[in-house]
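This document opens with one chain alone, in structure tokens, the form predicted on its own.
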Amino acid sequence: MLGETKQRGSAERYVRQTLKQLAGYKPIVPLEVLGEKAGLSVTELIKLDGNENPYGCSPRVQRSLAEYPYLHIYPDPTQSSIRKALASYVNVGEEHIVGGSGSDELIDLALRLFIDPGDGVINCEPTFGMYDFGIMLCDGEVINVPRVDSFAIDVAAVEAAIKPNAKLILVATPNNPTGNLTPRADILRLLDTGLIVLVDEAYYEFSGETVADLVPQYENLIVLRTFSKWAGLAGLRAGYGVFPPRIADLIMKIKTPYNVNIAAQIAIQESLKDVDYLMGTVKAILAERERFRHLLKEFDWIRTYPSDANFLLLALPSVEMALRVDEGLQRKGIFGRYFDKPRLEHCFRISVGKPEHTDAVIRALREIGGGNLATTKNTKYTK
């Protein structure tokens, strides 16, 4: 009897075959794990791998969360307060807004809304890894259209790649991990294809460029944003989307009832009451980004790509040197992000921190470049 139960109890044979073969998304590592890896306390770490705001959230958020007395009550499933506040911030009607547990959840919901097994989604790589992951969860077909050498989207190639099964085009602007914007004119051209164009504006507050104002005019445009980067709410998972009203209604229908928890709802409202403070930290990060870029010119073996976000993508002379930089910084308790992906194998992404973080990175790079391994400070970058 026990043997029969054991045999019948094997659930793996019922798992979808595509999910068995799926490589999971590689997320960033928590502080405690990084500290253990480096042999340092959390307070000694310089975490520049997640594009988070090093200045943290608004003080209003901290106070309001500490004082809120109803954590035992479910949050508002209709998101009425945050939808109203976000609509005012974006300058669109409330009927366009849906909140999410970070913009990651809204990427997932949008893909699930549109993609049947076998449907095509155009993805312009290299870009945010959650896109491929989400498409494959839906058993969709990834139609990869490589970006040009500057990492700009090849709009003509996207148009040529449209197949009968294609439904959706994904555009991150500024792009992650390369940092470059997609011009408004290119997005308008993509909209003219008639496919749904999902524009991920996770770094909007750093770039100042948006197409959210076009959503009321285009029934095939979706814009997603997050509070993780500019507002320092990465740990609370607070994001939102700007949708055509009918699509917003459907997203509200298929989301889980309480997808934006009460802490995130409070934090969104308080952040939007303190935009001046938060934009002050954004300005500090942008100023530090330019100082960081200037200091990196000291190293003729590093090429820095232009960025309109709160991070820089560094190109190194070889894969070996990229790994050496990653490992060398980690030994100093400094964590950026290396991507083991096509066209990024020799690159290293690093978030912009506070001035003292930049100074620590520069000191560490001097030691790494001056070491005894094959590539030294005098090895110039070659494409």
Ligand SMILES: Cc1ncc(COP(=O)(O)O)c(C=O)c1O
The other form holds:
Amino acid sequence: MLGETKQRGSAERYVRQTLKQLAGYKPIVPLEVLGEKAGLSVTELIKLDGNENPYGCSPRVQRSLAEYPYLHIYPDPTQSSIRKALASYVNVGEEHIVGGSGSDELIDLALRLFIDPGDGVINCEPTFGMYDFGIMLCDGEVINVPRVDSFAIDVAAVEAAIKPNAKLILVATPNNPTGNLTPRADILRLLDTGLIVLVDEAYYEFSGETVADLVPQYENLIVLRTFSKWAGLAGLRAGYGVFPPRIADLIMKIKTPYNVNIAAQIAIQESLKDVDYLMGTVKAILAERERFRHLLKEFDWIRTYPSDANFLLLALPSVEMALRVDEGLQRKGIFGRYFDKPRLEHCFRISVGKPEHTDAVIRALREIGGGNLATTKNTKYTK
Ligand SMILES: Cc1ncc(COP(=O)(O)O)c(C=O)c1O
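Pass me the form predicted in complex with the named molecule as well; I've looked at the form predicted on its own already.
What follows is the entire complex, opening with the chain shown before.
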């Protein structure tokens, strides 16, 4: 009996060695946990850590979901309605589109489609943490080509880093967490390398810049988008990719059949019938971003990086001050995102919320900024 239990307990020895050591993706913390941490109720929290839309989703989505009578029926595995609606939104043929359970799932599927153990993927840090996590899950090699000081991609360095095992280049534009766009000319140069270029446009509706129109012309271009940010659907998990048709067919083949659940399928369709409303919220967020940036000028110890997205990356004079801002805001129930990552240790990312959220952040920063922070205000930035 004892022997049996021992044997059952040893399942771990069958786990893939590389996954045992995997550092795991550090996701955002749920509202309830944040509330507990701050000693506040969920309604008192100001959540600016996930780049979500503070105005929520379209009222059409809420209504349609409340009235939908067929939750007991599986969703359409061919995604025909959403593929049609998304194709019309993107202005490409339906054969290019595949829906995903958030764009995270499509990052995973694209990596699994192309990457065998040992294959190389070019990743330009600092960038979205799901990329190196996904590459490692496939036992691929992360070929890191660091961004330059402005956080632009170093295209020449990417070209120089291409080795025989390299298959894919990952580009988030605007980049998370740095907020900057990669110019179209740079993406065209990356496409000329012949590797697959996966362009992640999670924040497209905020930047207005896209290369999705190029997908029909390029066999090596993939564009991913999401409804999590502009459309207020982060909780439902709704994303999509624009692929060369042959690649779209293969992604359709390797995905699980019902990867986009019925609520997400309805939400995508209803959001696309309410683009004007949603873009109204995007416009409000963009205006608020600029007001936030302007108000932050009051603090000579905070620098903001340019942003084409719905968040700002703040640079503080030191790691200690970044941590102090993070902790000081948390004590007031305000949650942003600190990244314990190379080149970001002195930074703090904060989503753009409603005007009252900005005002609360500014008030909190005034309190945090007193005392000995002032004495370090001339410290050189450590970028
Ligand atoms: C660059 C980027 N890509 C993808 C995602 C994931 O989006 P989704 O919620 O659609 O999985 C995020 C979310 O933060 C992101 O910042």
